[in-house]
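Coming up is one lone chain in structure tokens, specifically the form predicted on its own.
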Amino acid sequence: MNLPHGFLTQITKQLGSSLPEFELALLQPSPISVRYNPKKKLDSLLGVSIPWAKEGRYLDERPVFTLDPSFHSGAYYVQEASSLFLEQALKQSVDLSQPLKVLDLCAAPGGKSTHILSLINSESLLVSNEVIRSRASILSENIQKWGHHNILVTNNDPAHFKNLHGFFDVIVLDAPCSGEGLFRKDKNAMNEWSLSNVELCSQRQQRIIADIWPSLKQNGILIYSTCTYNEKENEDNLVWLERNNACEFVSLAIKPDWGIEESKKERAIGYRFYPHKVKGEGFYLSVVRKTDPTIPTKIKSKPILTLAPKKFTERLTDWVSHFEDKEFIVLNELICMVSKSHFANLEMLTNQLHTVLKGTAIATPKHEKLIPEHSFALSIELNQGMFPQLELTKEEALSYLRKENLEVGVGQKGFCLMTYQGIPLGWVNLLGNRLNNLYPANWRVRMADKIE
């Protein structure tokens, strides 16, 4: 691999003798890895554990993974091994059977955010936020997949939520970087490399810490993480951050067998991962405590959430588990489902922010009826043993998923869940000697059979 110049000078300062070891490693094929989501067990979960996350499995080779059901279901994510390691930043910092309000700040395509809703509990919020508005709606998506209620994804800028003084107990900030780690998996980013580019970046890393860290209340945590090596934009932040704000480093315990690198500059803790020495590509992550007297700001909001009509959600008492936990509300003539704990925090955030999904959407009301949105079909509050079901072979769920005619259901009648494996797809509506498949049509798969 013809690296850069600056970037081989850089890295050979860091590696020393072990760096011929990291060009090899640079040479050899990614490792594929997925993350499984533990509120929809698959019988079996194939491929080796990942150490340092549960549901966290290597493969032995990358299957088509747009043509797996399984997939478009939120079985699970397809997501780098290193950057998992989130899991036991989270675990060790913050106690997680506490309710909890975290921001993750750069959070598209959404891995970080599906991670951190499996390991958070149901009476947590996250604010999953993407400042890009295309990227926004991708993550949107992924989200809906993964099936939790207790959500907000937003698009905003960093220092949209300067405002938000001591609001959030955990923020993950995985800062945009000049990707030194991703030069194996994306060749793009090798080309894109320069030192003007990583000093830029470093730069921009700062503007954004320095946004958020106001909203951080005092002890709360910020998780910062980034797929580079260079100090400039991982050590050199961190110290910065320390010599400017009253902050303290959190120590994780690692196992020598994870091959993950402690690093230490100043007083700033970080851990790195390099691909000779860990099974996946380069990462860097810290854990920062804030110990700067920060009091709340009491924002006031005027209401602006519309609780949806008693008779639509009396009908939903049999839809929904764990009913009595969740608020519902109309949002552009949808019926949506959110955490009843954190109802004023969401509206309150959403006179703050702009907001691109509130929760789950339930149903939309129709002449008396409901229908059912698909995001209910795949939330794991959906009371399934209450809807019919059609269990589907694999071409028929991927006829399903393209929006193709099927031939099941054939004399019924009503709407009723397509599964795969026992895990919901989405709706149709069977009409008796026909059915109207109502996968979405924005996110309907496009991809031909894979010819042998």
Ligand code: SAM
Second form
Amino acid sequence: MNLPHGFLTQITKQLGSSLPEFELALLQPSPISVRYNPKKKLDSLLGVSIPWAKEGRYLDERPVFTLDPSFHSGAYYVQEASSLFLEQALKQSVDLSQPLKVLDLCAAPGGKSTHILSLINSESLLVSNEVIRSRASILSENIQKWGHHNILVTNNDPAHFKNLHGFFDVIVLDAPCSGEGLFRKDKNAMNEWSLSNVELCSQRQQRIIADIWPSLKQNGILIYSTCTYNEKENEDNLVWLERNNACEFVSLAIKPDWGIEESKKERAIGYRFYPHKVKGEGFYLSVVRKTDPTIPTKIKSKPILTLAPKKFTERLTDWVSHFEDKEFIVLNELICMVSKSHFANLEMLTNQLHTVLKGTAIATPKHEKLIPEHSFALSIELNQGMFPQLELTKEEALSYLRKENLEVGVGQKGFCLMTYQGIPLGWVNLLGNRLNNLYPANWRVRMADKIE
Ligand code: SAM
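Can you swap the form predicted on its own for the form predicted together with this ligand?
Time for the whole complex; same chain goes first.
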């Protein structure tokens, strides 16, 4: 592999005599891994366990994920193994049994956010933010597939969080970086690499850290990660953070056979993943506890969320499991289910931020009827037994996902869930002799069956 000269100089300093092993690893194919959704259990889970992530599995080969209906039902997420170490960072530094307010600041396409949702409890709230608008909609789609309602997806610059003094218990900052750890997987990352870009990334990361630091609570946890090896974007930023703010680094327990390297610079502690030592791509992560006495400011907010009328919510009691701890609001005529215990927080955040998704869209009222929404079919709170359902074969499921006409449910009428391996994919409206395929047009699978 023709590594950029400046990168080679830098990584040689870091690796010394193990450079040839590193270079050799870059010539090997990237490991393929997925993380299963514990709330959407498939009968058989394929693959070999990833030791630092309960639901993570390495696969022997890369299937065509787009042509697997379970990928679209949110039964798993395709995610690089090293980045799943976030699970250890959270489990070892935070009491996950508590109701938490978590911010995933740079969240698209949603790997870390969906992982966080599986680790926090249902009384917690995740604010999943992405600054680039087009990426925020991909994030929103992946979040809906994962099926949790305790979520707010926002599309804001990190600076917009400055006002939320001491609000979050946990902030995950998976920073935009020079991507050295992706050289094997993504040739563009190598072509775009330069020393000046490393410098630029490092400055941007410092600005982002400075922007979000005030919104972390005293004793709150910042999890900082990048997919790059150099110290400028990792240790140096953390040393800079510690010199300018009251905080301490959290040491994590790692097993020697995981191959993860602990790094120390001044008081900064971090964990580095090299592809010749770990079965995964390049990655760096550090856990910081804020010790600054941050007084949370009470932010006045206008009441802007409208509760759904009782005549509709009463009818939802059978549709939704754990109905009592949910709140139902109306957004542009759409009834959405949000977290009851975080209602005031959601109102305040909606006042402050540009929101893309609030909770789970459940239904649209039409002439006193409730038309179920697609994201409700994917919700883990859907009372599946309350709805007629049809289990599809793989071919039928792909036809459904392509939004084609299906010949199922002939003679039946009404809204019906399409399931694959028992997990809902979406709705159809059965009309007796034909049906309306209600799969969202913009999520439609466009790939043909056979790839040349
Ligand atoms: N956490 C994501 C996941 O696990 O799927 C991956 C995040 S990726 C490493 C970094 C993200 O930061 C990208 O989605 C990118 O659009 C966003 N980003 C780029 N520039 C940014 C900036 N100046 N401030 C905040 N986020 C930025």
